[in-house]
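Shown next as structure tokens: one chain only, the form predicted alone.
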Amino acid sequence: MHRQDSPMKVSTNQAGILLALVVAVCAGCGTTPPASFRANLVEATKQRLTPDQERQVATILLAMFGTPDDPVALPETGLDEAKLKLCAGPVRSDIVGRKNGLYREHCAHCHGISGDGMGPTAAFLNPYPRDYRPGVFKFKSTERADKPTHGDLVRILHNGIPGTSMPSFALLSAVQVEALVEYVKYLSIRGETELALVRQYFELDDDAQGKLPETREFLVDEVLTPIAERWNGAADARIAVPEMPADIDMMASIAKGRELFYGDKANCVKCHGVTALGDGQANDYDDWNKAIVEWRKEVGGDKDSDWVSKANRVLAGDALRPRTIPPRNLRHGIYRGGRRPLDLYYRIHAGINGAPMPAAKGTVDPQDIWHIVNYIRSLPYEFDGELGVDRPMVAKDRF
């Protein structure tokens, strides 16, 4: 009888060829390639630059900001850059157990290494995470196409956003919330800096040659500085508040700011519904989203096939699926830049940058937007057109 070799017997050359494998991927043990911002593939598509003008972009960002382990801060940007050391690279403790990499390990699965607002979990998340290149917030103390002072920002990270996923960061130090908040404004500076290199192709002259000047004149006088005197003069630019008068009749106040909820100069009614559910308006996209809509319809409607290709692969790749924004439910009591009184104000006065909610501003007067505040904070406590004072109120009846 005939003896079969056993199916485990391996070969002199089969055991060569596995060994050489597991040669090689040991050999890749440990080592992590170096990261680096994705380019914003949908704003450069959308202006059409060719390959060669894409990598004169990313050869100009590179030098003026660095890597995301290497991050660099001209002079002037304002920025410190020791700080963006302490926010950049993997996650990490130095020789004497300080933290390193901390936007990696709090920010980049939503926010993204490039801080577009797409990080792994992005697409799961409603609403999306804030895509910080186009440099635009949306809860701050300044007016509204201001840039958010200093303070905001670490506002924002040590109370996190209610309603969202962003998250409070309250327990870490004081010098790491500082260290994220430079952090955030470095990614926010480079990314427009980016749009508006992009955006510099159409305005060349035929002697340009289709490239950029690569001058300190051009790079850092024209397009940067001026980007970073916005961050920088944000303070300058911060609502000033009138008081609410400390002997105000409350429950006037509030019938007023109901008068002008459903009113026609502030006509909050219009987007937040007659019962204030948020079901007024509902069909309408933040700044972020609706680039998107609108960049899909020039898609469509363009006869250049190589180009739509090409931008169909983008927009499936770089961009995710537009949603619509609701307006806020005011019966909720649930208000994602800050329920302060002050934080209410600053919402009505200057809308919501980035989003459709308006501004009062140069429809109500300043002391007037009080008692819409005073009316708003009632709301969730109002029971068919009358405030609750008779009763206890239910959790039921909050929504």
Contents of the next structure:
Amino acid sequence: MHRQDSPMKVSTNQAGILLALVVAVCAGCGTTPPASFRANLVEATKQRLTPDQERQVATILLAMFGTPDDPVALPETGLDEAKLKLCAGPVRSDIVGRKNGLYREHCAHCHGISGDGMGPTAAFLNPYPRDYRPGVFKFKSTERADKPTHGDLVRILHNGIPGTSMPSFALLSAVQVEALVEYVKYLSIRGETELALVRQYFELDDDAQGKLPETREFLVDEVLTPIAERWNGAADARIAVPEMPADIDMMASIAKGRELFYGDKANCVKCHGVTALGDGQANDYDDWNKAIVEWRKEVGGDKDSDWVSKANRVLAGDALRPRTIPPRNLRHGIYRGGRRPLDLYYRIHAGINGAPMPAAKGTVDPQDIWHIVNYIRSLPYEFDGELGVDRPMVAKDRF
Ligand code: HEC
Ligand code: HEC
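Swap state to the form predicted together with heme C (HEC) from the form predicted alone:
Zooming out: every chain and molecule, the one shown earlier first.
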């Protein structure tokens, strides 16, 4: 008797579970749950914020920047709210048939809703998609530490980043590209503001009782405005490029460039290797990955077991596994920041912001940088036989 009872019981239970599931799924039918920005938990934990302080940061950011569905652009940011609205929210069309939700349609699966570079596909990509929150960009026409210009970001969207998974968006309309550039700036300014706020807590004196002042002077004038000004002043930080002489003797220029490449001053050989295959010093990280490598070490050496277990949870759930950034193989002729001689000039003059690649500015004469550009451009066409007696023969397709 007992034996016959039990199967009945199980199936009633199963029906109950099924019913509960159907109800739960249908409760979400027809509505999209509102999206929210993820907190920068790595930085908050690094700075040992209390849960109350984490909540304060979230509340301030909500008031200053709104949500991924309903962005706010304070006038001090210089951002155009109408453009942001075209990119924000779920993918949809409005009455005039205009596409909305452009960021979620085209970018969020890699760069993440919050612009943290941790969208669902990010872990499978190398290099990882850019985390915009530190406000650091690599491929631009401005001095190393400065922001990219509006035009730099438009170029990135048009061309994509060759040799990486970052696609070209040349098929989007100019209006859509403009809006997406505005949205990248918005996520970046928001992320930089969050970082600035999180890093202010340890500077508070005792009578602040662990809370940041929520005044306009502090939040807007002291924190937000300097960040926004650096974005809005980017065009003034453009690299001054001397003209390459029209009558330049190309063979002599390439020979001079090669000398500089292997010489002590520019020392390109240190990383790009004697063969220029990118097999010199190849065990370094870019700034995003380095921050995680260094924090892992800090957590490993800490004695406060509560904090260590929280930090380990954050490292597992809110950070990608660190990856090294190999120096480029210069014999492929694939350049992430663009293949025009001018692009290579920018890369060599300013180095690559956020990456180990240093600036030649200050060590190499501005006019001589053109010789290095010409040498770099000749490398994909150099025959093994021309590599020189003191350098080994190489397999060009190693990377
Ligand atoms: C398939 C994944 C993918 C998609 C989709 C994608 N990106 Fe990227 N993006 C990347 C990767 C990877 C990088 C980093 C490349 C590198 O560091 O060399 C990147 C870098 C960038 C950069 C940084 C450029 C710099 O100079 O540092 C910007 C800006 C950017 N993407 C904007 C966008 C925007 C806007 C969209 C949507 C319209 C988008 N991306 C869609 C993968 C993606
Ligand atoms: C300390 C190591 C280091 C030194 C020194 C160095 N590079 Fe690099 N270089 C790198 C790394 C790393 C990358 C890849 C960075 C990235 O993609 O974020 C790179 C990338 C490049 C690129 C590719 C740019 C692009 O758009 O894809 C060029 C060209 C280049 N380096 C040329 C040079 C030249 C010329 C010199 C000497 C003046 C030099 N590098 C010195 C590490 C170095």
